[in-house]
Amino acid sequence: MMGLLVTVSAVSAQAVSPTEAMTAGNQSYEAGNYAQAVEIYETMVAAGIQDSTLYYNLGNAYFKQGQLGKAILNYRRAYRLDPRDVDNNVNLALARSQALDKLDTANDGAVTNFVKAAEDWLTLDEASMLALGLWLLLCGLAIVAILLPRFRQVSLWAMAVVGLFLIVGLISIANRLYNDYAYPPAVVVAEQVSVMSGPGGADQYVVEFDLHTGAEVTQLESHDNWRRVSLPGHDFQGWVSADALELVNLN
């Protein structure tokens, strides 16, 4: 116990290896010391490394410990960072199956659903890259068009393709980055929390509803210590403290 305690104020000091740190965290994790293991993590997040691993195993902490606020923000975190680790995605499943507040996502159109389905499997980083390899498979087009008159005709047809592919593509990756700025998305991480319809307390305002940990909405608009969510798929919003939510994206 006295090693783990010292690897933690190592940690805390950065006077140790990030793989190190994850070793120590698992160790602590893997005896059954969960509460060790979650400030380890939690030290490492605050120290800036940005890994899915680091996220998942904070999700499983916090989960051991009954926590589903905490598991469901860091895996979803975990997510954003890897949005293909079967695992991180069958904890996250569960975790979400044991939340209160069970909250229906809209059935938008095909589009719709077909843009939503290429921002779920692709990270932001991977939506730019193969936006950049789009770009420059036109642009190769593009001199085949001009120096292979008899290839003319298939260029352009293969241009118009992958051309709307690169538009929808840039849209998709414009609408991501404007929603992680304006509305980005957040968990509820108090046990219970009164939504009000105003930003003040009930002497103040009056309470609409009660959500739950693990609730997972989307910030609309900051005032002082205040945040006005709504909920995904519904149309109930309204004004909760900020000390009972967590924003998922960290950057």
Second form
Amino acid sequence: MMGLLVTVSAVSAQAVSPTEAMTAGNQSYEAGNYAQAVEIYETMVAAGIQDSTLYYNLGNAYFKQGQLGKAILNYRRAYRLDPRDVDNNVNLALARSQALDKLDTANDGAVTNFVKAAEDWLTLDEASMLALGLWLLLCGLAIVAILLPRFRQVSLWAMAVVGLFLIVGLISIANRLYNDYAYPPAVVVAEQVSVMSGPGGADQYVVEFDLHTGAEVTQLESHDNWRRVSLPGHDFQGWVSADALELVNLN
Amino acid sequence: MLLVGLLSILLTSPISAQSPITARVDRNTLTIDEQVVLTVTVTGDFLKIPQPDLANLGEFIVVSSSTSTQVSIVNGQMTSQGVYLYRLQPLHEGAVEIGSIGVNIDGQLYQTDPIQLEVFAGGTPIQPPSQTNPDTDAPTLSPGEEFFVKAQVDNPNPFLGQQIIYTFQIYQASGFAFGQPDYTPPPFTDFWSQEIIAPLHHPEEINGITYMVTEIMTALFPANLGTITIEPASLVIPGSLLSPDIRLETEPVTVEVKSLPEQGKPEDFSGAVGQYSINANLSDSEVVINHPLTLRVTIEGTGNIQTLAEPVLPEMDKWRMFESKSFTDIDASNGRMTGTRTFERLVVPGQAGELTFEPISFSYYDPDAQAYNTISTEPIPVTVLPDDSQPALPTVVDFNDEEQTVNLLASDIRHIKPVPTSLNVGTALSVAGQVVYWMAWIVPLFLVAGVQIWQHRQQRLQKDPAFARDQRAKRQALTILDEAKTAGSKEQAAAAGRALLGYLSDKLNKPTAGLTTGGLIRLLRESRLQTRHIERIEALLHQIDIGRFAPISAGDAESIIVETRRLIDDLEKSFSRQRKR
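To test you: the structure above is the form predicted alone. What is the structure of the form predicted together with the partner chain?
Expanding to the full complex; the earlier chain stays at the top.
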């Protein structure tokens, strides 16, 4: 069990286990000391603990502090680890409803929506294991079709159905892996940030539009301390200062 | 100045609901040597702001142009505005017109109204109609009386922050024309200054001489206490080939700035001096909980409008406030700086029901009344509706068995979760990144392929007797040899003969019955078996025949068995190679 150095009070710092640290964080939260709760939870995150409950509680502490951007960021991190957590989804929806920039996503086609629904229901690992399960099932059906001519017709139909689900699943996984790598999602954590027409300040480029804390964007590329972002469902894109946003994916 | 003008336009131009294009000029009268600035503003919700069409510009040429665009998204609503500035030079004197300027938006043409201008002769100042004729009435002037300048303030003893007007006056004797003069204002250190752009002209008679007086006014707001001296302003009149430039300077102007009284100073006083009024409104009187409204607080009056601080909003725990933006609209047409400063802020109600946005106070010092004044907005009632997108509200049954809907008073995040029994420590590699995972994909593929090959072989064994005999030939031969291990010498030799002949007949797919040694050798040659193998077969069959029909020792019988086994092994390899070829 790894140890964490957590400053629980202003005068003492001690190495504690992750569960002890989280207990201390929860106690700070319960006592209304949200700043200290944030400090403890962030220490745990920095120590490499990736747990949906930790991110959920951290999101709550940020929300109570009025830091909407950080709250949405951590709710989304919790969502990646446990997309079926109803509490987290409710809090994420509430935090999003209070964000100033309402960025609606476009209504995509049926296949895209199916892929998105799968992504909203399964983690990447769960989707990967499900795809493997479908593959094993497909191979089993193939063996049945080879060895048992009586069941060949049924097996081939079953293989077609399983194969279709498998292809969609693989597309979904590939899409998630590619987007995580090429277009990672990010959240604006600064109160307000100007989106510039290029990677530089107002002395060089034009302010195209403003974004506010909690706005969820996609990072397209990096250039020094500037990040090029696009808005979901819009054609807008531009450059923002790197310290104004944080990536949802920690890996 | 251009930048200030541009910013002013950007900050103050409201979005026109009627026409997306407006045009205005900075002056309506000018000389043929001067230029006029035409400002065209295009406003809408488009991503690419369309370019105005200047085809009907008239008797002007465009000397220079600049463009500024601004796109903003607030609460999902996009607003874009393009401001196009053109510096125009008139081509002839007299009444001229800037024609309609058009813009094409989504296939529809919008146009501005034509703008009328008056262009005078070069070097001729703008004069009122009662200007005296210089040929007939020009009096005799002493040197220095043709042109002179003055500077003055309207109040030499203002309060800190109180508006005073600094006026620079150019006196030009009637009949004495000059080209475009160059005015250099004083530095105005210790003041916040704002030039009142449009110069005023009026005639004035001094000692029987009629002067055309041009006044350039600047609004000043003292930023420091005590005696402040405004340095001289200067005017350079360009000379001609025969005369040098004339430089005119004013006297310094002294101002004594008083401090604001401490007595009666309100707590929320933020330094505003002048006369103001305040009002506030919300963008809607009804809103769904947790949805934003726009709070618009407007302060209007006379004073340093641009530096007015935002009034402190009352603390209200049922409302969440977000950062504000401000707009300033200044009017200096009446010789004083007046205008409005509007603060917009998004506010979000966090509780359903009938709420009230409490009054907002603003304090300022009125230098005319010499007293502090605190003004407030009216309370703003708002109906906050519950969010229909929330899950259906539970119902309770009261004592009268009547169903009542539970009213959601406020929405908050769900509480934190307890510490789980185990926490995921470290960044574990996702399953898709592990070798074992991908091995699990490949292994079943080989399994299916193996089953397919096996099944194919089984089917061929059933359907193809020659293939079946070929495949079982060695196994059957070796079985015969194994069974003969315990038999006598002659039986072993006979078994070796059966095994070898059986093997060869299976491989050649020929019946054993009636197969002679000579016939067998012929068939083997036809099958293109290697000669050395054929010779070995021939020799072994000869040995077997001796063993079968003549006395043979156990050792010889054993050697026949061993040689038969070796020969079958070698033949198997040879047939296999032959089959592959």
